[in-house]
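Next up: a single chain in structure tokens, the form predicted on its own.
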Amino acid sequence: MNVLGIETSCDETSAAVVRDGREVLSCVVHTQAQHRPFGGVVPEIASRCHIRLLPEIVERAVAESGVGWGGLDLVAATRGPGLASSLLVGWSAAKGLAMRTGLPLRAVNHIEAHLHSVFLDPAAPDPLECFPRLGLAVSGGHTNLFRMPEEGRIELVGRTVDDAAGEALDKAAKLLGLGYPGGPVVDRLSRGRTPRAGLFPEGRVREGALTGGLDPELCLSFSGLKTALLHRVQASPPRDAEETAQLACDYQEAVVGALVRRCERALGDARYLAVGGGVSLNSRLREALGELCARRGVRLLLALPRHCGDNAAMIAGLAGTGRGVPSPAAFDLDVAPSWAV
């Protein structure tokens, strides 16, 4: 089966070709570098690119991908969550083609799509074998565990009640004078150094948090760690590139490890850890997740590093294993720009 997908949930715009939801023949990803300005994306700025560049980058993925519109056997994209007027470019888009074409309409979960990231690589194993498994959404706008018993049923039992990881490291760069994105700044200067210990909260999550009945254990809490930063600089500003250098690692260094725990408390049974989103690029948290997965035993599953951030290979890849909402129910639906999973 091959699966044309489109992905415009945050600042990516991408469309990709994916046979049989593993093997990746086109993918195409536009990142817009006009946000940089104002240190985060600006809604009716990414729509409007979208809206401009959409139709070209799914002609080149088509092409790229060898079989042509001809060889395509479904549409799919992404319909939530992430931000409504990006999200509506996109699924608009795929409605549109899938009715002109004849083509079947897929539904597709942004969050579950980045767990199934980890299978684009082809050294990964079959999907269908590596159960029971634990999933860690981690990205700018979503930190979220997940519990996969088996094949079809996927269970959320941990998620941040505030920022997201990459949406902390984001505030930390901007914090920091570090820029935007921050996140790959964050972690590039912390290569090589030592952090120093317990300089950072872990920021805990508190019986009776909003956890939507989640075990506060497996949650997460960024905003005071964010703060601890803020407090931090404003008594005591870094005096050089050194020290701002040695601050990033610090504060990453707390995120990574909050990351980290909620991992080996959630694991169980599991025997297999897929990590999937843009924060999973990180090169301490590959290490530090690595660790944890020698030490117990787990198979660690990682995305190769161009199928970490957004991009419609997650998308069509997927699809093309049957999960989402299919036609014609598909037709029917808005996107859902909170649309859990």
Ligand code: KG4
Given for the second form:
Amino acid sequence: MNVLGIETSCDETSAAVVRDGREVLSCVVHTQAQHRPFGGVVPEIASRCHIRLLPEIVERAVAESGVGWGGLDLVAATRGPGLASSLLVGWSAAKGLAMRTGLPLRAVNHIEAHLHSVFLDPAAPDPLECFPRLGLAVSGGHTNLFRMPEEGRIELVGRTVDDAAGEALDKAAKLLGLGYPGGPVVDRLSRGRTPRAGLFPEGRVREGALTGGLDPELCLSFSGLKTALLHRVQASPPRDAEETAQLACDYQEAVVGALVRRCERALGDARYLAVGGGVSLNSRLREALGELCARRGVRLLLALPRHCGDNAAMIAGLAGTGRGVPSPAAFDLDVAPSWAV
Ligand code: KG4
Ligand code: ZN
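What would the structure be for the form predicted together with the named molecule, given that what you showed me was the form predicted on its own?
Every component of the complex follows; first up is the chain already shown.
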């Protein structure tokens, strides 16, 4: 089963062909650099870029896959969550391609696809054997924890009530004058440093409207952390690059600590922990999750670096396992910017 996947939920324009849910035959990803001067993604610019780039990117993905248009069995695309105007480009393109080629269509959830990205690594075990599993999707747009007790079941058990972890790192980097996106810079500056303990508070979440019925102990809040950094920088601005790097390291440790503690609390009887999304590239997070899993006898599943950020291989891969909404119903669906898993 060869699936053509399309991903345009944010600022990556991507197309890929994946066989049987796991074997990546091709994956073309274009990250739009146009947003850098703005310090964040500008939706209007993103959708225009998707429109301009997607046709050629799809053609390249099909050509590089070696199977050609005639060798495809399914078209899949991200229907949500994401920026409405960005989603619309990829989802409409997928509908058009499916109609033109007569192939079936499948609507895929972007966050669930991040969790599937770990299985695009040929060294990963068979997903059907990896239960009970805990999944952490952590990126610039989302921070969600899921329990997957058995095949076909996925339950949201925790999430951020305000900023996503990547957003928290990006905002901190902006405040420290380190540019955008900040996650990779903060990661690099923190390597080889020892974080100072207790400098930043861990955001506590109270039961209430924001948690939407989820256990507050499994939810996260990063907005207080960002404010704490702002106050600290206002009270005593870092005097040089060394002090800035140390602050970035302390801040990163607070973000990583919060994520790892939620994972630990949510583990229960899980024997696998799957982590996907741009922030899962973070070297300190990888190390800390590795320690947690070793201590708890859990197998840690991390995506290959090229599949951590937004990419269409995870979309085609997930669709290839039979997840998502199939056609004919898919043809009647509009994009879903806040589509919950
Ligand atoms: O998954 P992704 O490409 O797009 C979204 O769906 O958001 O994730 C982008 C996020 C950004 O916030 C970026 O700063 C963060 O992932 N990121 C990192 C690292 N590389 C990317 N955060 C921490 N450490 C990294 N090495
Ligand atoms: Zn994403």
